[in-house]
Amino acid sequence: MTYCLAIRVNKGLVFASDSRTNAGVDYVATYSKMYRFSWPGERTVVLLSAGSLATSQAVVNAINSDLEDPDAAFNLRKGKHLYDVASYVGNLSQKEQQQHAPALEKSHASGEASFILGGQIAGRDCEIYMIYPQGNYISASEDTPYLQIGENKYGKPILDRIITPNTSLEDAGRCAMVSLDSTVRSNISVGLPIELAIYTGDSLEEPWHNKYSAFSPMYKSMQKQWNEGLRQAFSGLPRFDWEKDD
């Protein structure tokens, strides 16, 4: 399991992911779940993955292969709309899953993977899409301007409380980090380091990107201040009637 999210605000996009994958409680490894593709002035695409690592890596390998093949019927640079690219990634995922379906069924294993695709094509708006294991996809909405894949329930409350289309990119980035940290604290299958990418809308440049470990000063400070703030807020909650007499 893993946890990835993307946020769309008026000023651009934020992407965040953990880096843990496991094949049982006694085998844990670290792999990046964030893939960035950029052609300055033309388009920027970010892909996040959750689920089967084998399927995810096969999809990314196919994407890179198509980019290197001048005769490829389609690649990331040929889509006129980002939803064309989302459909392409969904087809690649389905093709990979179907190829190994008989063997996976025999071993009672799953080859399913889900993705978040986001970015911007010149002349178009910033967009984010969630691509299901079945290959279909949905986009974010004005009312819910974020998408999550993987172990999403622990990191959802802060997104619901904080994120609106008017949220600044910087606040959206901090919110994403807290969302990931909340999930890391509550679920052993999600782990550090955290990757964060912030794309400024209409820049058509590679997103700002950083990776945070448990020892990163920014991550440690954010975690400490959030924990202390929660405790202070909790201490200030209204008292029950019988406490008011003390």
Second form
2 protein chains.
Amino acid sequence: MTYCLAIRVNKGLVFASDSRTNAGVDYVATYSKMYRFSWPGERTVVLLSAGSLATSQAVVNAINSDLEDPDAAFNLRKGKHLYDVASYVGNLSQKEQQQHAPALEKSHASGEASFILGGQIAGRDCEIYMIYPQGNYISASEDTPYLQIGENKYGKPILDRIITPNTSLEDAGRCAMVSLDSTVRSNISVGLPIELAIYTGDSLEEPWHNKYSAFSPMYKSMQKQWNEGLRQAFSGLPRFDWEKDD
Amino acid sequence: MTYCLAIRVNKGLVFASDSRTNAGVDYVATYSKMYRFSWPGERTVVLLSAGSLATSQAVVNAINSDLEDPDAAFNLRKGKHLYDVASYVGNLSQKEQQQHAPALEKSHASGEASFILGGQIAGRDCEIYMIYPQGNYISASEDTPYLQIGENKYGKPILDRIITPNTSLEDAGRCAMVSLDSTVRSNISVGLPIELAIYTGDSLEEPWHNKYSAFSPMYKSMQKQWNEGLRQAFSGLPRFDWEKDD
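Return the structure block for the form predicted in complex with another copy of the chain; the form predicted alone was the one displayed.
Full complex below, order starting with the chain above.
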């Protein structure tokens, strides 16, 4: 499995992804699931992928081929709206899945992949989209300012408690790290390193990007302080009636 | 869906359950999923259920019928070990499911139910078991001191961070409440009231039991303090490099 997350706040966008892929428990590997495309001053696009690694990689290869091809009917730079780009990624994904569908079905395997696409095109708002395996897509909203793909449940409660459109970019980045860290701890199919990208809205620059392993000082310090903070929060919880007599 | 949880610590057992059942989004209701059976000085058994409400209720009806029948081949009081009782509940569940299987299959419906069974029989240790829909079962261990059924993912991270065999019964009870509360907040198929039962190991008494609605002072205070504590923990997280220049 996988866990990827994008958050849209008023100040910009945050993207986070884990790096574990597996085809059964005896074939586990580390792959980045975050793809960044930037043309400073013009547009920034970040793509996160979950599901079939073959489908995800084929989609990214097709994106790169179309970018190199001046005659391509569409590519990442030609989309006027981010939803045009979402639609394009959905089509690439469906095309790839359909190509291998007969063989995959014979092996009872799935070529399904989900994507999160986010970024900004000059003159337009920051946006994030979730692209379903079927190729259709939805965007985040004011009320639901984040989107998740893969193992989304473990890391959801902290997002529901912390994230609002007014959350700062840095707090959203920290919240994404905690959400990923909680998932890594509770589910063996989600693993380090964690990639984090932070895009400052309207900058039209490349997003800030970092990769955190178990040995990264920032990640270790975040884990330690979150654990301590949770224990402190926990020790502040109300007592049961019979404890109050002591 | 449902979320039920049992924790075994050195000092005893904690049980928690939500109360939402639904058959589609237009048929949502409130039912207790916690059944308590106690013969003080002899044995205490608590049963939590998830899955088909019809199967769960039929199993509890059969348990009660067998208890009333002096000639029953087996009942809750006749088991020498708690695993005998787990096996009995698994058999009742399978029998009920098989009886309705042909009709359920025709409607593409499922009669599957999972159970958590816990308690103590005089002279034996406190134990908790998870009974699968297929009727087989597993017990908790030193390394995995809790068991969950239903929507188990949202509330797992806090258990993984807090619960060890040395956790006090009261802290385990608070952790169960936080685990349930996080799940209720993040998943609409899990709902209030929350039931909590705490059994003091070797007491062989009825477990302490309470039901928390959204208006229960203890639950409201727990929610408020946990939220505040989390925010404080969150504000203590390390800063990104560029924040340190400020």
